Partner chain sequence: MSVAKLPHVAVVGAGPAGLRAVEVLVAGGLNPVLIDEAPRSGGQIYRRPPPGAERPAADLYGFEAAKATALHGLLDRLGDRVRYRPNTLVWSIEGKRLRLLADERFDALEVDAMILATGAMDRVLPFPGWTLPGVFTLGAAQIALKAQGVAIGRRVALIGAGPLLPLVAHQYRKAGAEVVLALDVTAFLPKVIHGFGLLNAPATLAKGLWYMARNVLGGVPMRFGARRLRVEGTDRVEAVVWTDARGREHRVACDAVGASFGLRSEIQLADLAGCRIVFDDLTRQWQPERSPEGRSSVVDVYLAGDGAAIGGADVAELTGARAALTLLADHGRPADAARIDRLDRELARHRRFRRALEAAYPFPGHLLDDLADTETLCRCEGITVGAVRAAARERDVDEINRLKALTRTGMGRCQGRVCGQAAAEILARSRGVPVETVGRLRGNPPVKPIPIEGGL
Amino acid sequence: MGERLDVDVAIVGGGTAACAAAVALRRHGLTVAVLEKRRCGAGASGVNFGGVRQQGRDLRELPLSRRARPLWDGLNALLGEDVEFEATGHIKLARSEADLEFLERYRIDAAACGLELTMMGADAVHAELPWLGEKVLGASLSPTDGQANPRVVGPAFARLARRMGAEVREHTPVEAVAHTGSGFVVTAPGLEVRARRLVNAAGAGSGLVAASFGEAVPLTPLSPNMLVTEPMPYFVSRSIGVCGGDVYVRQVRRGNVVFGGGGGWQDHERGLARPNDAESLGGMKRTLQVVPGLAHARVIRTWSGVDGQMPDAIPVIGPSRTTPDLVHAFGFSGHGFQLGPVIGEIICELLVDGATPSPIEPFAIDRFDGLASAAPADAPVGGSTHTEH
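Keeping to the form predicted together with the partner chain, what do you get for the structure of that sequence alone?
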């Protein structure tokens, strides 16, 4: 027989949400095991666009996003390394009258949630971003939003969890989860974990875990397609998005311009995604229209990743409806990077206090009861309908 572990909390998955939860739980003195199939922070958490954005979120998600935002200011100190968070602001461009109206309505709604957005007229936008190619009619600026280096955040949370005494097990694919009379039994090759409580934070793999407890969910893989140029002189001073979400672009301090374009391919066999060339070409064209200054840039890499997508594009966060002591947190639908740190805290609150001050009712797992679970698609995912990041 393999190794056995006995812990207060077992966490399936090792993304930012999972590792942040481990940190919060350790702070409360609970023993924790993080079980990650590949490497911590190498899933969606490690390969995303790096947008740390509140603007544009579903209003139901905004309170969580607002709560997450100040955590980003303290991440370097917490994690002991530079996650390159910078509040460059996020500008969302309106290219039609309808876009403008939409932005103005969103501004009012967001203000009600405490998020201050500033509407900019066409002249103001072009004065601030003189390199914009397309004529825009206006834009909405979220000055407190920004960007960070996703490659660093997840692994750093995992290391902090480990330093704080969590059992962080990589290359440990969870193959079975079950609730026995006395708690949970989680099995991976060569390892059996017994835990009083269980967290399902396995990203795109969370559907299987949920289903093991009779909670089938319509979770599908989402794979945005990403591109990056060689380093160039710094000029994209803000993180840029557009209404509709078909263009998003930012520049890192090193000089590389990162942008998105459509969706990648699913590699079912390896549970990975790969970029889709046609989508990359489309993304290049569209981005060039908005940022013609990239005309002489060269793309040095394209990539993709897999997040979990829910039909209503907001996550599942909260207690299981079938099984006590089980908490779900997945299905971030392409915008869970910014939320990561706060999801950890909310998971901890749910397990330790049995409740969270954050309004998580909209994220209940049983909101889809009666809906058949969607089959994973083979076509490029995230291409036809654009996801904002």
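With the form predicted together with the partner chain in hand, show me what the form predicted alone looks like.
Partners and other molecules omitted; one chain follows.
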């Protein structure tokens, strides 16, 4: 006989959003079990770029990003740990006249959502950041955006959830989920969890959980291709992105420069990922066009991970359309890191209040009705979510 847990809410997955949901639910006095197949925050939540940005998001996602941003100012106090958040500002670079036109259109649209962006011409951007390459013709600045350390955020939420009394089980791959009519049964090796409510936050494995309840989705794996240099004198004072998304660069106070672009190799069935050499070299070349001062920097580490990607590049967030008391939160398509803390709050609101003040209608799971899930039938579930380009 294995162990049995009886809780109010079972959460499949241990990424930032999942563990933030556990914290919010414990605040409301609900008992919670978090089941993560590896270590909490070690999946896509911990292997991303670390951008905490509002700029550049799909306009349907921007209200959630706007709500998330103030939470980052208080994360150190909430978690009792330093997550290395800095509001360095996020600057998006234009390398063509078409890019400049795109940034201006986005500035106008973002203003309607309450996000104020500042356009910078070539002279202004090179005056502030003289180390930028000649190909940069202008930029858009979001001064309140920034960066944080993705390797510490998810685990810090998991530790807080434990301190608050949540059952956080790592190295616990979920084997099956089912609805009993009066609740849910989640099984893992040596463990059975019975819960009144269920959260599907299993990252790239979420398609399998959804399919268990008759909600097939076209979720496919996504792997970032990330690199970091040796420590250098600090000079990259902004978090950098470009139109087209093929370069992103930031520098931490220790001096290491984190950058990326392209995709890594992944074996979704085994939950494995690694950088792609050709993509890494291509990323280096593209980065040097934007930041030539990195020409002699030594790359000391590369990495990748597995996230879940949706065809329309926005997540699934909200209640199941087939099963009462089931909430989905997955498919963040490479840009969920900044959203993690607020997604936890939204999950809690949906379970406790039955609704959320945030506009989540665009993220409904049934927008994919009629499309089959692309996830392999034998892929593992219970993984972490979120990567951020």
